[in-house]
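One chain follows as structure tokens, the form predicted alone.
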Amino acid sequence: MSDLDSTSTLRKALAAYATGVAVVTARAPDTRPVAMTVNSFTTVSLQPPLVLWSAHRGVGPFDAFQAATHYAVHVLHAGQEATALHFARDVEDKFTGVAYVDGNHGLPLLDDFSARFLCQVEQRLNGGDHLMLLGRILEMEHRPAEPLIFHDGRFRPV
């Protein structure tokens, strides 16, 4: 067995499992718009409907996320590494020339994806260096495409 003590051999094993890649938006309670990039989107529940995904502490638009009630979730497709990393950078503001719109609850949306859920916060929950939020879908949508898959630190072709 390997070193669970250390982060990096961790995170080289984690690396192995491929995910899919989202980016998840909501309002910060100065009213500005938050994003972030993850691959830890996951579906929870099918009735009710339920996701979840984790913010990373260490991001600087964590505290917005911490205290929205609800949340966007934007799963990218093949062809959107562009936002993805754009996403990803911890800059304060991320909305800078980024084209989206207001939709109910104040959220900012994305007008690229491949599947977007509006969520409302269902529950906190702690998870070590990460906090998960538990999301009831209250609005969906949904166009086929090609999704955008990360593995060992890449973006990857299906």
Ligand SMILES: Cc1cc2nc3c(=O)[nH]c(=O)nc-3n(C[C@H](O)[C@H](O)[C@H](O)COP(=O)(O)O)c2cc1C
The other form holds:
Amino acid sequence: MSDLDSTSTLRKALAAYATGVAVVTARAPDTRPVAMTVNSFTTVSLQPPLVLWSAHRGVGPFDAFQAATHYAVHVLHAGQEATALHFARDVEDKFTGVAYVDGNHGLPLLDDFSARFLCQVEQRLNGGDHLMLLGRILEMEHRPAEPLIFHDGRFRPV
Ligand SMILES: Cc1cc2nc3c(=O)[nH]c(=O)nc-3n(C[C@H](O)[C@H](O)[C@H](O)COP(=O)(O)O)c2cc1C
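Return the form predicted in complex with the ligand of this protein as a structure block, the form predicted alone having already been given.
Below: every chain and molecule of the assembly, starting with the one above.
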């Protein structure tokens, strides 16, 4: 058995689990749009329709996501590596030069995705150094496409 106290060994083992990639957006209490790339997004329940993702407590937009009553999840398709990297960057305003529209609940909506879910926060759950945000899907749009895959710290072709 490997050493669980070694963060890098643990991170490497957890990275064996291949995931999709999504960009989550929300409005900060001061109305600024906030966004971040995540691979922690997962489905939870069909009835009621629930999803989950988790935000590291150290990320810049953490306070905004913690306070948000709604969020939008944009599931990325193959070829959107640049979008994933853009919204993972440590910059003050990730929306400078990025086209978006205001959706219901004031959610900043991107126009390129394979699936988009507008969610109401149902529960905020303590997840150690992350906060888990359980959301109920209120609206969705699906444009079938090949997925963007993240595995072992890298984007992969399908
Ligand atoms: C593929 C990928 C998946 C990520 N998944 C998550 C995640 O699930 N939760 C999280 O807190 N950060 C995740 N991150 C890191 C955040 O996107 C990044 O730390 C954040 O956007 C930085 O925001 P800040 O610069 O405003 O602090 C991921 C990054 C990448 C590239």
